[in-house]
Amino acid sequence: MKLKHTLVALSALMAASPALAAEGEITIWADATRQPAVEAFQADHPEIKVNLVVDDGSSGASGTFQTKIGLADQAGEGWPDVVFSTQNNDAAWASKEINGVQPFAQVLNEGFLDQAFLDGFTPGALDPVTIDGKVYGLRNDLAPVLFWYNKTLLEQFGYEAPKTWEAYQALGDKLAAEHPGYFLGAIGDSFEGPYVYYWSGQAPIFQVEGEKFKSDTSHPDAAKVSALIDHMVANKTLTLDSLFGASFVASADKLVAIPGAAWYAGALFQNPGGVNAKAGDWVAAEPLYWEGKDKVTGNVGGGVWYASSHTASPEAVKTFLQYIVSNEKTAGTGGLPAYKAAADAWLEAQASSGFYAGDFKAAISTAAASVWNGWGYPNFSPETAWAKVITPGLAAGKTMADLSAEWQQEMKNEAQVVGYTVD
C-alpha cells in the first residue's frame, strides 16, 4: 500500500502545473507496444493534446529515431517533443551537435527535471544515457538478463535446470540425444546473439573508451561463447527462428528453458503471440554463468524517453516524462520498471499472482544488479552487424568460428563510419 500511495502522490503532483493551459499540443514518436501507456497518459491528462506518431522504436537498430531527427535538422523545423526508442546507444549522438544544429536530446538533470525524482531511478538505471554527469534520457524498463525454465518439462524428463553456461550446453546435448526437437532459445534476432550470450559472457566485443571502439571477436571471453553457440546450434537446441515468428510461436510447446530478459515475462510468456504459458510452469531463475568467471549477466534493451531540446511545451514535456516512467499504469510497459518504486510494486505483483514457480522476485533483482558493466554505448547497435553478417551466415550453415572475424570487422567499419577510433 505505501508504494501505491507513494506513487499516486507522485502522479497528484505531476498534474498540477499552471502552465500546462498555456502550452500546445505535443508530438511524441513512440513504437505500437508504448502505444497504450501513451494513451493511458492521454486519458488521464484531457488538459494535454497529444499528437501521437507510431514507428518501429528502431527497433533491431534501424536507425529510425537518428534519421527522422537528421530529416528535421536539415528543414529547421518538425521536430518532436518526446521521442521513445528501444536503443540505450542513442544519447550518444542526440547529446551532441550535429552539422551546427543544437543536440536533439534536452538535458534532463540541469534543472529540466527535480533532482529528487530523477533520484527515484533505480540505481545505475541512467548509466546508459548519462554523459559526462548530464543526463539526457531516462530509461523505461530494466531488461537484465536471466534464466527462464520450464519445470514441469525438466521435471518429466528427469533434468535439474542449469546453473551455468558449461551446464546449459550439457543440458542441451542430453536434450538433442533423449529429446530430440525439444531446444533451450532462440538466436534468429539481431539481439539475442550480441546482448544475451556475448554480453553474458564478458566478451569485449563492444567497447567505447572515450572516442575509441574496441572489438576482438577472437579474445577467449567471445570465443567460448561463439563455441557455445555453434555446438547448441549444430544439435538442434539453438533455433535460428525469430523469438517472434510463426516458426518459434508454432513449436513453443518444446521450449524447455532460454536465457533471456526481464521483459520476456510479458512479452513472451504471458503473450498469447508468444509461448503464452501455463500459470504455474515457467521459473524465473537466476543469470546463468561461467564457471571460474564474475557471475555477471547481459542486458537486451530497456528503451529509453527523450524530451527534445526544440520543444516549446516544456512543462507538458515534463508532465508526461515523470507520468510514462513512474506510474503503476505505464512504467515499464510489459517489462521491469527502472523507476523503483514502480519496480518494487511491479515485482510485487507479479510474484504475488502465482503464474511463475520459484522465488521470481529474487531472481529479477540479482539479475538487475549483476549486469556487466563492460559492454559500450557507442553512436551505432552491434545488431545490424549481427543481422548482416551472422543472420545470413549462419541460415548458409557457417558457424560463429567462420563469421566472427567478418562480423568483428562490420562492427569497426560502422565505428568508423561514425567517427571512432577503431583499435
Contents of the next structure:
Amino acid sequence: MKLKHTLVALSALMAASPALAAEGEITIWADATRQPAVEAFQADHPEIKVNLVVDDGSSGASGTFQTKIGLADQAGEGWPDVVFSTQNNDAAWASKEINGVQPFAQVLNEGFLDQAFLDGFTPGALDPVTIDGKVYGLRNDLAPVLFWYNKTLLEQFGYEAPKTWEAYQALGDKLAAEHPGYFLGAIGDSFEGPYVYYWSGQAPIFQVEGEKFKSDTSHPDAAKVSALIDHMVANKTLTLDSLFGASFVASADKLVAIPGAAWYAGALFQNPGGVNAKAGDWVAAEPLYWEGKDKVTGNVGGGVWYASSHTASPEAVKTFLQYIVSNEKTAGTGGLPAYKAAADAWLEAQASSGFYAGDFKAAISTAAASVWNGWGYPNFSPETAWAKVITPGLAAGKTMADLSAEWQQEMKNEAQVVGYTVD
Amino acid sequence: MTSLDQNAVRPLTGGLRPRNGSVEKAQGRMGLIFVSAYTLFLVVFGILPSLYAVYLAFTKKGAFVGIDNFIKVFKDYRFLPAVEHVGVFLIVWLVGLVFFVVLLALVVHSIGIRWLSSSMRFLYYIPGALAGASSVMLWLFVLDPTVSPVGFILQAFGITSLVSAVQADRLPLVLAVIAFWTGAGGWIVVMYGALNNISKDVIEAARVDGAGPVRIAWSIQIPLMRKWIAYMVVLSFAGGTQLFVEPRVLSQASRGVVSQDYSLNQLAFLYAFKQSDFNGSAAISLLLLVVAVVLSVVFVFRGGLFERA
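What would the structure be for the form predicted together with the partner chain, rather than the form predicted alone?
Next comes the full complex, this chain leading.
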C-alpha cells in the first residue's frame, strides 16, 4: 500500500519534472510555523527565488489573508504568489470575483496541477477547499480530533481511559473528587469549543446549505455538548486557560487527558514550550464518541496553501506547492500531512520513534477517516463569535447554557453580514 | 535715538519702505515654503482620500445610490455597539485627560527645583515617543496577571487572566489608561509651556492679594490655559473617535475576546476588507469625519482658539 502511494507520488513528481526546472521569483505569505518548511524548499530549490513574508497565518480567524488580498485587489497590484492560511474556509471568498477583480485563488485541478498528483491526497482532505468540483487550495495537514491521554498518570490513579464522551465526563467527576487540580482539557482558545467539542459531538451549530447558514445551539446534540462543557468547567477538569498561555504551560504536568487535533503532537506534547511530554507517557487514542451515536470526530484547521491566479511564475508556484505538501521531511509541518505518501512516512516515523505509547498510526488513521461532514465552511469562522461571546462569558462565571443562544445569534449575524441567508 | 539721527535717516526712508516690504514678502515666501510641504501631504493623504470617501459613500459600483450605504451601516447590528464603545471611551478618556494633564502640569510647574521639574517633564514625555502599536504590546504584558510586573494589583481587583482584564465593562478604562499613558506626556509639556506664558506679575499680584496655590490655579492659571485645553480636546477627540490600533492589537492578543468590531474604525476596516464593501466603509468614515468636524468647531469657538490674545 505504502509502496503504491510512494509510486504515485513519484510519478506525480516525474510528470511535473519540467516544473522542477522552473525558475523565477515567488512571494509567499505564511506563518512562522511554516517558515522552516519554506526554508527547506529554498535550500532544495536555489533556482527559485523566494520572498517569504511571515504573518499570523490568519490564526484565530484574524482575517489577515482576506484583508491583504482585499487591499491588493483595490490597488490592482501586490498579490503574493502563494499564501498559507490556518483556516479552512478561505475558499469561500477566494473562489469568488470581488468588486470586479478575478478570484484570487487559482483553480488547482482542471490542468494546473496534474490530477495524478492531486489524487495523492488522503481521500476527503481537499473537501474543505473544493467548490463545485474545483479545487482551490492544497491542505497542508489533516487535523482530525482524537483523544490524547497520559497513560502513566491514568495507571497511577487506577483509571481506565475513556472511549466515550460519557465516560470522559465520568472520569472528570472521579478526578475532581480524588485528585483535584488534575484536568482533562482546555477551552480557553476560540478553536477548542467549536471544533473539538461541538464538531466532534456532531452538534449542528455551523452548517451551510448553498447560500443558507444554519445554526441550532438548542438542538439535543448541541445541548449535550454544552452540558458536558458546563459540567466539566464547574468541577474544574476543563480549564479556561489558552493552550499556548503561560498558566496552562505551568500546570501542564497535571494534564491527564485532552481531546484535540492531530497537530497537538508537535505543537503541544513534543514542544518544550508546551506540555513537553516525556517519551512513552502519552497515548494518541481514537476519538471519543457519544454512546450509540455515529463514530465521528471534529477537525481543527489543518492549514491550506493557495496559489494566486495573478502569479507571473506559475511553474515556480507549481514546483513549490508540490514540494511543500509532499516533501516527507517537512510536509505537515509538525502535524499529519494531508498528502498520503508523506502522511505514511510521518506516521511511520512517529511510530518508530516510540514517543507515543499505544497504536499511534491506527488512532490517527481512524480519526482522519471519520471527520463529521455535517460541518460547514462558510466565509466566516465560528471562532470570532466564540471569542466574543463565550470566552469572556465563561471567564465571568456564566455557563454554556446561559450563553449559547447569544452565541448562535452572533454567528447568524455574522453569516448575514457576509451575505448568507439565515432563518 | 536722537532727532539728528532721525533726520539723517529720513531721506532714506523712501528707499527703506520697499525693503521693509520685501522683508515681509521674504517672510511670506518662507512661510509658504514651510507650509507647502504640509499642504502637499494634506492634499495627498487628507483631502483627496476624503473626497474619494465622499464619492464612495454615495455610490455603489460607480452608480449614485443616495444614502443607501448609510442606511445599510445604520442597520448593521454592530454599528450601535461600536458607537457606544467609542462614546464611552471618549468620555472616560477626555475627562481623565483634561483633569490629569492640567493637574500634573500645575504640579510640575509649581516644583521650584529646576532639575526635578525638567526630569519630571522628560519622564512624562518618554511614553509618547513609543508608537501606538508598540505601547499596546507593552500593555499586553502589564495587563496579563500571569506575566505582569504589577500582577498583584490586578489580582487585588479580581483580575486573574488577560481575558478578564479586557472584559467589555473594563475595556473603556483600559483603553483610556493606555491612551493616556502614550499621549498625555506630550500634552503635559505643552501645558507647562502654556503656564510659563502666564505673566509672573499676575501670579505675584494674586499672591499679594492672599490667594493660595489652589486659588491661583483655579482662578488664574486654568482660565488662561483655556485655549490650550480646548486645543488638546479638539485634537484628542479627533484621534479618539478613530480608535483603532489599541482594540485591534488587543483583539489579536486576546484571541478575539476584544472583538474585531469593537470600534467604528474597526467596523469600517471590516467592511472594506472582510466584506469587500468599500462603499459601506467609506460611509462609516464619513460619519466619523462629520462628527469630529462638528464637535471640533464647537470646541474651537467655545475655547476661543481663533481669538487673538
